[in-house]
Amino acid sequence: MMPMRAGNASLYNRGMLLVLAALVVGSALGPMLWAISTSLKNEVNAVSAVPSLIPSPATLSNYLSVFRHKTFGIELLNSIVYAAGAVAIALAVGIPAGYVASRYAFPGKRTIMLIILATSMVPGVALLVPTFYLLDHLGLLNNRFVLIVILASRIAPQTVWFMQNFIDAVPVEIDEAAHIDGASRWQTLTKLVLPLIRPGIAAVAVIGAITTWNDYITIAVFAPETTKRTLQVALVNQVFDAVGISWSFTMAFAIVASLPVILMFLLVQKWFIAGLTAGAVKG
């Protein structure tokens, strides 16, 4: 058998990866586009015995049920008003941590540090039955505050991860220059070494709203309120209805529920990924 050429070999390797990664989109694209689909039709063409990509006839009126339920808009300003906050909350303990993590040398820092990442490894399941007796004894259960303190607990350790290396990209001579200059240290941060990270800021925003607004268990157990529900409860709850799933409305839901990240990594597109790749030279 003939060893294949060089050119042969590049050209049979380029066609490898192409059909690997089509397969890798359209793992990722077809049940979004299947939704799509069925959000399009009717119910009776969404159980069909023979399913279709193609809705025929379309229509609207799955997505006008979905802006027209009596609760989504108080769902869908929680889920802004949880994910928003717990955010915010992570970034204004995280941004200082990091930067002291960063810039200082103190004893046990590395062990600190590890035990901060260990947190976030702690399953967020294995908390919820002494946090809800918690909550339940002091009577903070469907408290909106308690609830974005409890979704920025979960992402805090990573986002003070993510600030020390975003920040150890940062020369330390722009701090020691600002010193000689007669700044403070938190001058320094806020005026010189914020505006530097700006993109490792939204790249860290971005993850952090993405995973507060696709939380579910945590608003279920903590919030059984209907009025401090989020998207996501109120999606998951559209299955087990007493009355019946409806495929069309559900699949309608979820992707009204899906747009707000998504419209959002899209603004941020450009900055999420300078901010992933930020941290990965020093100096």
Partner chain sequence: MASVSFKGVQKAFGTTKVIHDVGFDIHDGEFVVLVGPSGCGKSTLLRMLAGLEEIDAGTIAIDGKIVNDTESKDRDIAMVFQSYALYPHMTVRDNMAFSLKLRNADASFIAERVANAAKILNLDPYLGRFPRELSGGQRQRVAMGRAIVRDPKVFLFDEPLSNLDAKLRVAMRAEIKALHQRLKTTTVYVTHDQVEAMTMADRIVVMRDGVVEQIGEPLELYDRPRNLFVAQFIGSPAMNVVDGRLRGAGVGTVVETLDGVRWPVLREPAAAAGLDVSYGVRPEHLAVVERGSADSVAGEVIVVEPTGAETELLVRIGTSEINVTSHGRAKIGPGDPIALRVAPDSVHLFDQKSGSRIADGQGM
Second form
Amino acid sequence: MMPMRAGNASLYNRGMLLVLAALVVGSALGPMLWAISTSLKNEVNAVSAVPSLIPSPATLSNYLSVFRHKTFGIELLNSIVYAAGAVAIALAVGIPAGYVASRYAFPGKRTIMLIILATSMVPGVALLVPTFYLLDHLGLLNNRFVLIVILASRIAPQTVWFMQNFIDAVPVEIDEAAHIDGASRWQTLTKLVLPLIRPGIAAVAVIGAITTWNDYITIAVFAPETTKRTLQVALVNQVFDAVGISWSFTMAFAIVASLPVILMFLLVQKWFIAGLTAGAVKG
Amino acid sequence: MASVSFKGVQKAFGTTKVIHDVGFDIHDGEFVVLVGPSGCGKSTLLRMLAGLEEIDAGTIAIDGKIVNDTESKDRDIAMVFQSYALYPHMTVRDNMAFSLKLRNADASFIAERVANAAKILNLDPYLGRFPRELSGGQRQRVAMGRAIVRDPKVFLFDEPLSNLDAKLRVAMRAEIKALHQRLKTTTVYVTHDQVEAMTMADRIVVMRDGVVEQIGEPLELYDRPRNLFVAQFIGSPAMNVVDGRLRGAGVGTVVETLDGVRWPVLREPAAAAGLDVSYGVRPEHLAVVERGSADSVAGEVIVVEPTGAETELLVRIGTSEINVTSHGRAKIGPGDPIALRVAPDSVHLFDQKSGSRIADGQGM
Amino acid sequence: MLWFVPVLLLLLIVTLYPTLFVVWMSFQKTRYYDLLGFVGLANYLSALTSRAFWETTYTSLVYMAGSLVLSLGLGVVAALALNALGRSGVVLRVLTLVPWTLSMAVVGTIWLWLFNPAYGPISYTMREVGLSPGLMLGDPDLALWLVILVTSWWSFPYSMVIVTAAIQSIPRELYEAVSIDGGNWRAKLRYVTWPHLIPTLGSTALTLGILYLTLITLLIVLTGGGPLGATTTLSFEVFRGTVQAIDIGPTAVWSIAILLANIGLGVLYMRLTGRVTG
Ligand SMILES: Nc1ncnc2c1ncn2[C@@H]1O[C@H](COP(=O)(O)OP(=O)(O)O)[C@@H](O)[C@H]1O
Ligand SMILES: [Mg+2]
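Let me have the form predicted in complex with its partner chain next, following on from the form predicted alone.
What follows is the entire complex, opening with the chain shown before.
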């Protein structure tokens, strides 16, 4: 809090501060508001000579058109299946690895952690050419499962690290008590450790889901088939179709394609922010 | 119920050796306390017994059976951790029932055991609560309850009271002791607090730097510490120790320090005059007397700390500072001249070089 | 350890193997997607001596530097302003972070519409105040700067969050000490906040730098690399090379250039944050 001294100078400072904050929030939200506004206009008003922020008349017809669009269903389904599948795989491989990384020291562990670190430094773009070549030769283009595995591999390293960090925060005595109580390693993980880091798992799942949901390149390049594409790919394809584009429809589509992400973000925003800042601030 | 036996046990973490050739036996039903300064290897030894650490060399046996390669869960032991290690997402009841459930015990048996343990520990009203809803002392009891339901051969405690406040610590001390008297289960209890060790133990194992310094009943350690380390570790306030040289003979033997003070030994030691020794006397074995009294040393009061029943004095004798516990209320203040008389049969002599106890001569 | 096997298998097959494969490809003579045999460093020579490669590298650097300056600058201002607001700043910070969660496809689409030269609000406003909006994203001299603007809009909330965390980790006593010594808010900024922010800004710059280096989708949507190649970065060129598939060898070389740059920035990041796993 600012010190509350009743001087003109501090009032002036406070005023400037509010203006600045309004500018910050406004510039972040303004473009999105414009998109929402356009999505609520009819097609004619959207392209009027004098643009206005308030849609009049306001209409939900663009959203109805989005939901009624003939490929919307399969695109939504693909988006959901890919994101859920990738997160499921990433957790399935990341949780055991994170547990062992947190709890055990053994020869070769450093090497393994370095391999994981190294793979995280390989950008997806550098893998476009070789992966396309390999998938093409193996006849695996347009394969949903392959897409899911590729997307999972992108979020797997961070999943391991997050899990390791979360499990580090669980006292190791819990494991030891369980060991003495007769729990196997697997029982210790599933019955004791995982329930204790449930919020962390939710956060990792959401962050991973947002990343995969938002992906365009992987799907567009490795699954050119229409029936395999996601909402993101469909959106970009509308933009490519520059002549036939209806901006009010496209904005409605973009908003629908973003809603799940924004909702998930708001749901776990505290953890999301903690995840962003983990290790980023040098203490 | 069972005996426990350590033989030639060793342990290193990387290249640091933390347990050097430890061997001793614990009898069936005994309450043994491992005590020693922080970092001396008590927990490591206990954890090896629990099966939480590998045993590098030597053997550990429970009930005559070597358990080096036995899994924790098959050693029939239960452990209470310093942090309690309660399962935070389980109720008190589920915490206590967990080990039995893992063993697929049937529900009525589990319920009976849990109820029984809860009754012993006065936990009945809290069975449905989660650990976070309990006070420190209650958590401590749940941790013990979790151990009791198992009805193990051996109870292990690792500094179970150090997270409690002073008053609660004293109360729990008595409770654990009472519990042992009731269940008669062999118990190994680790603490760095020598008062805890003295008050609770049937026998104490004093450790330092991975080595056992002395094993014995509490008063045995107090009366006849085997070396300087044990002498200064056991007892509070700690034993006064001054370095000097043995002079004279027979009951007239004294220890003369470099500053010329002559400390009376009051009996014949099994060592020749001229030996460099450490002279030890506990604060409660020094009495304030008139200057010039027999068997006394003269000095000057530095600090007076009345605690009510007793008065703690810090006295300068020559160049040494000596603690004195005096009963009653002394009418003296800092700067006052004073003389201290050493009680008969209360002097401990140690070889200055080796630190080991010098026995008494014949007659003692 | 057995429990590492699944994740290692996944990463070895999906990430490491293609990485090695692209290195092998870069030494092959290629036509379309056919590998026609070993040619040594020929692809490297042709790539590194081509004008296009260096022009594109230059564009990438300008794009990265411009976006970094703007994103970090806005991030710091936003962090300071919202942090000074106290509790109400928390909610505003969450709202401000929303753009960061949007996909680049969505961000690109929204801004394509905002920049629309005929019907967009930005060109309209410019006309109203007497400026000529021109072609906006269609203007070769302007396009890269507009893309930088959009990139910064999308990513400054990230900088803001990181900087906020850094600010909040500064001990209060330091500010109080400056107050006692008679310093005003400017002195606090100069002598307390700023020195604490420098390392954080460094690591954030590296994180974002990697992101900008490898970013493609936003360019696809906003400009398609144009006009006249004005916004073609290394990564965008790799994307185009992959889908057009005229000659895949040089594209492999470009991929490796990005890979090396990414690893370089990544290692620098590790150094700076002192984060070594194991
Ligand atoms: N897992 C470990 N790795 C390395 N050193 C350890 C480990 N556990 C204990 N030590 C070291 O072993 C010594 C004995 O530790 P410990 O048994 O915990 O001592 P105590 O319980 O008597 O305080 C200490 O020096 C400690 O630092
Ligand atoms: Mg210990």
